[in-house]
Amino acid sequence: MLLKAAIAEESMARFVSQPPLRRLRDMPKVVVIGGGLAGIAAALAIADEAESNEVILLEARSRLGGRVSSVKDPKSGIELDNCQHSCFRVYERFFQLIARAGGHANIKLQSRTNLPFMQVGSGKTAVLKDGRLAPPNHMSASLLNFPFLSLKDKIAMRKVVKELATMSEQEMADIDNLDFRSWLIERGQTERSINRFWGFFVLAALNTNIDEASASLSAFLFKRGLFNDPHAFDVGAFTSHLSDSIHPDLHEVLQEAGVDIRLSTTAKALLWKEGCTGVEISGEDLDCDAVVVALPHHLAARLLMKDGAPEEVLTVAELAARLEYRSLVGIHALHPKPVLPDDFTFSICVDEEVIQMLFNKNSELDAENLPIEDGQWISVPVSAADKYLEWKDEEFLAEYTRVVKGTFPETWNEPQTFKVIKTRKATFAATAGCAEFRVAQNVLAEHRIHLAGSWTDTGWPSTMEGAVRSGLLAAAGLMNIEWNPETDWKRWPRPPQRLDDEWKTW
């Protein structure tokens, strides 16, 4: 931390010894490297905010979106998602995004927090869901009937739940170098809550092994998801593959707004005098009065990195580049007959390492776009799944079909297609001590640098809303805006509220 707080120090006091920067619409020219949610949000704010000045994107892929993206499958030529991405109620600021591009269509909502469980061969199945209890007891009922845990376990749960609702935002830093594991043994948690509560929530949203968790991450996610806000944990599903529901709305919006995108097109290097002014891509310069690098930790790293980057620079490209990352794996299977019942929209697996999730596609993507008339599309996303990277198609396949055909024997048939996706570098690793790593959005403002990207300091793990935010947050800084966070972007549509018919229910 000492490195990264010497940074701060040092930027902080060039900051207030120089005049202010600029109001944006003084600057004629923005460039943003990097056309995933980060970089689509602070290109689309600051065009917003300043819509006589020029704002180019560009994107490496031909598609928008960064890693919420799909892949078409070379034998059935359908588009399947790189793993399945649910996201929350919670997730405001992304919703305001999605708003803000009219895409309302593109998602479904829980009208209320339904987290269904079950368990392999037993039988037992239950779910978790928000009463009529205020914060943090609002799921107290359902978790006081929930079968996997035992009174033991409940009784124990009580004080951390507490514990965890009124957590400040200091208390929540000064644990960031401990594991959550650790946290909760601390805490008197029995080792069956860890394995079958704690442990499964820390695992899906954090990508990350409790085991090796920042236990300011993982207090982080109960106290803003599960015990804040009794809507926050409301899930929402897309309507369509991953990249039908990002990048057409998207890319209009951004059009509209007078972005010059420019897809297909790779950020070779800065360029440098007396700060950044400009990239270089292939076969041409554009010289700009500003940069929001928008890119994966690794890859800002390694533009930061290239010659000429002052010293600053390089201490942040270092910084960048000692954060780890966490794989994720998706698998696809698609069965000429319902397996799942029809009501059957996911289910978490109790005490399932590699099949820890069950989605049915069918219920959450409008009827237009099922690539099957009768069948059954089953998504499994399985995170933290470094281990499994180096697994062949037919193991897990043999864990697919243990896990579903073990449950559902007299639906059972065998999927005409099935596909894995594997993307090592899927978000970065939430482990103990790794806030040291994430910068701020702003740090780098002196040269003309504002950086963007779920990995940066947002107080958020790796998550779609994590993303969006570091985009908004680069945009505020690099325009002179105070913002917090935490209250709407003001030029965009509110996010979607309970009972709001403008969104789709799930």
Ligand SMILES: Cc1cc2nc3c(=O)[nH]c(=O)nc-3n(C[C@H](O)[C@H](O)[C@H](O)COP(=O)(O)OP(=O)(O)OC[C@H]3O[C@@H](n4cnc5c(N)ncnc54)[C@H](O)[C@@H]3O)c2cc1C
Given for the second form:
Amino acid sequence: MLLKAAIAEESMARFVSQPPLRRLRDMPKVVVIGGGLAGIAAALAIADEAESNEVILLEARSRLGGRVSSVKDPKSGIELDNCQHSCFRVYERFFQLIARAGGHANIKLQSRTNLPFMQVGSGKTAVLKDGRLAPPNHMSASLLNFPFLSLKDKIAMRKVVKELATMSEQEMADIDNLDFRSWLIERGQTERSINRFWGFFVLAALNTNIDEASASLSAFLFKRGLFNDPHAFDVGAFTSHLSDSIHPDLHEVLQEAGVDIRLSTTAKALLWKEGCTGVEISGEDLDCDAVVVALPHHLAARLLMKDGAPEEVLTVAELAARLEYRSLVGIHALHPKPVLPDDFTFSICVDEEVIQMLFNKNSELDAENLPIEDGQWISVPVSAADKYLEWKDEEFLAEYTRVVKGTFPETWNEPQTFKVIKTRKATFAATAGCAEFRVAQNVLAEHRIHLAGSWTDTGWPSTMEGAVRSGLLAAAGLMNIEWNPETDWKRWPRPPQRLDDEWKTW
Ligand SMILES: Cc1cc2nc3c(=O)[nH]c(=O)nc-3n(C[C@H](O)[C@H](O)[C@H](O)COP(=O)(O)OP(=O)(O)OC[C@H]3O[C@@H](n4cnc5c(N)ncnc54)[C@H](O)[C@@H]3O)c2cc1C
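What about the form predicted together with the ligand, after the form predicted alone?
Now the complete complex, all chains and molecules, led by this one.
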């Protein structure tokens, strides 16, 4: 109970980190476990701040980046992303990390928000974009012309848009136990707007179906993403495959900052003696003064759950173990000749359950990173894909063909390569009530443990931004720095603004 109270208090205060019990100068050696974005951000922030400290980063795989990764297709030799990874201008701490590593060229960002929609069969297309009105009405003009909703749907939406745009932190937190569909129905939203508007954004951003999605995280998505800042939802894409976009630059900057990076090194157990005193790796015990556990939640739970660990640590492990996962499927189709028009970047596919979106990789990748000469690479992310995990590739191909050939019959040609990548444990399930299992990063500080990872309590869904924020919050707690995550991490370059010519335009 005591820990529950402490966790609640920490969660309330998550926007201002709490002073830890020990100061950085007492902790010359820090081990960060996990080289995903959360662990990278934590290790780099600590090394940047305290040059005399020894920071060791342990990563089980041979490359940094964690879930932001690609795998080599043995047949074609092409590096395929585990799934399309999109970023948005509102990912400010993520962009700061990329900029700290000098990786500006690795990302292209829309210069204005532009969200295209298409419908198979009817041939109808539409774009939601920001116009002249102030938020939350900056998309109103394009929404008024949006052909996939009726006037009745749109009139009902107006009140809810206003309510979401003005919701306080506390009001959002209070509805975490509700699912977002019920919340919308209580407010008179039509089935059509739930399926074609609200539901699509929840599915794509939270990787969770609207029927079960936390109303709190859904409200956060609409407030922060769509109805608050007109720049927030400018969409970004990587200019190379994911591993190339993340690993080389971040590996180099971590090394320059003095971090001892140990790739292909798995943390097997934590060592305990009046708090955590080290980490066991194969054949060696690494003594240290503090540990940052930056792992996905099921692995964090496994590492923390050990006989002899303090009760609070075991309680956190139990909470983490109760958080569920949702899956994602990434489809890659390489066509010998272009199918999509040249100016097609991506599109949302209205009413499609499997082929929810199409991305034209030719428009994202830098020319030298495009592994096909004349053809076109189309990628499809399938969100909340748990029910498709048993599908065969042929079933995905049939759906893909129906949608793409059905929409572009004149340019259709069969893909020469068609690959499906399934990630069962892709993101934590952003379901109603999930906030209870997400703990604050510094709640175990007195045991010399700090937690990072997109599953920890950042207020964000499982995203690249959430991962970087969690790492910075853990680092801030460990170093006794007061930091509000809504503000820049001071030692790193500022995030991109519209018209910044340092960043590429998509
Ligand atoms: C298919 C897919 C698509 C996604 N799409 C998007 C998207 O479009 N936009 C977006 O913002 N987010 C997206 N996400 C979510 C985003 O990738 C994650 O939220 C984020 O990368 C998680 O970072 P992390 O550092 O918390 O965890 P991870 O990336 O999982 O990092 C943990 C690291 O720990 C390592 N590790 C595990 N066990 C050990 C051990 N014992 N010792 C040492 N190291 C260990 C792992 O190898 C891994 O590198 C997607 C995720 C997936 C899987």
